[in-house]
Amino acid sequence: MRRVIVAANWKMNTTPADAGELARTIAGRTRVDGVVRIICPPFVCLGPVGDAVAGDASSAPDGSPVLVGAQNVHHAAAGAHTGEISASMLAGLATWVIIGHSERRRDAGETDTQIAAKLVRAWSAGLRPILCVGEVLADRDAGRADDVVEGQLRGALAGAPIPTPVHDAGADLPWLTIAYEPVWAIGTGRNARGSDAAAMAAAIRRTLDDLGIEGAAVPILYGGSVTSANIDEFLAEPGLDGALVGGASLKADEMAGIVARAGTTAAARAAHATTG
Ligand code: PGA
């Protein structure tokens, strides 16, 4: 029942003028079945990239499309805020929205408050949100990581109005995500043990059961420098769901080999599914 999914994260890189032909070409190295692909470009170049990507060149074999995320967006509807993107803003540009990124955390001192507002306005707009835990190195040296990302996901999620079901069976897609992403392993070529983030997920997912979301319908996606060489070891776990996926993404041969084996994982779940 849960997806596989990869999401390309491609933080502040790419400009409008090249960022189409890069989502061009990673769509059509990518076209394999049973995979939900993302591409979460800068917000000026969520255009582009649209552009680029829609269409059949872009489609799997299944007709499964590109989808196309914002890395961010703001937790008011409107008014005074000086540079900012709301989500009413994104509609027609995007149809995911990544929340809540140890990156925002650390760079634009986001809270859990302000990420549990971001999460409302993103349903209420239609977009599929993938909310972003993880701790810092010296949290899991003390043994603190799993009550750190249980406290983030309580700050994020006690008592939203998420959609339910949480599986929309009717798009086949999730309304929540997960992204588990230990900080320590964002962009420092360090990547965590696929059997730690393993474990994690399966905290993740009773948290989330204790907070009345079915946690087994929510993917939970491992990120913290994913390379295709290291990406078998997060699929073989069944309870992580794929990858966040940050430098990586900006090289099409990278994401070719990362959805390629994210299809054979996809593959195998529903064989596994129709035999039972
Ligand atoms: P990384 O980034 O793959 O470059 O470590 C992942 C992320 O921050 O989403």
Ligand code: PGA
The other form holds:
Amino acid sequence: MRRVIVAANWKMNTTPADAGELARTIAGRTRVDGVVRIICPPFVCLGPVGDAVAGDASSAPDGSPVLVGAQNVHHAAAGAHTGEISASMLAGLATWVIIGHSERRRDAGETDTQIAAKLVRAWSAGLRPILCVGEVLADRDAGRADDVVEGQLRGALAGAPIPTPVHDAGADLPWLTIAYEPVWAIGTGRNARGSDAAAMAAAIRRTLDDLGIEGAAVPILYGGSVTSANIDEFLAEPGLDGALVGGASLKADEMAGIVARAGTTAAARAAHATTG
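Rather than the form predicted in complex with the ligand that you just supplied, could I have the structure of the form predicted on its own?
Below: the lone chain, stripped of partners and molecules.
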């Protein structure tokens, strides 16, 4: 059974002085069984956030902790890359990392080749990547959405030495998670529907299968202006396994609502698995 995951991407927000308190508040208000909770703050806030969510006060009743993720990682192991962060630098500060986010592709011109190398670096350091894929408005309107996302997946994953099995047998946490970001639905006034995301999730899993990766085992998150008001529509789709939350993840009330709904989905899946 795929895990239900809610990952908070704080982007370029918070400081070391206030990130810990926000993380502690969110952790305390999202203590829901069955949901993998991840907070991805800016690099300079990884330490304060990690300290804030450590301990029983942040754990769900089932004992699951709040995990910490980074928002990016460099594709080289080390070297003359001023301002960059390597995978080995993140060890001990994070256990997850976002790779290939649409804003990195847009602002830093990241290529599929670089993203593929980032995945390799992440796995080599024991980090669990959330690989982001998604099409812009022009591609969606031209009917190229599936082709664009397939190309991103193939560019990042073809020949990649993905840890086997896809899920860790101990913690049952995935070594590969995909976040579908319909870029055309982020801040444009056009909203993606649950059916749009579900159709793309099916296309993503077909591509993964074609690449020799068990698509049915890979969680797929929705990441397009997620809020507590619209999360129901996406988690109602069996092919979607959670959310990569942007602006709403900076608000404790929003995160509490999103994780509560995710917990309902997780409980329903567990009940279905038990009864067959």
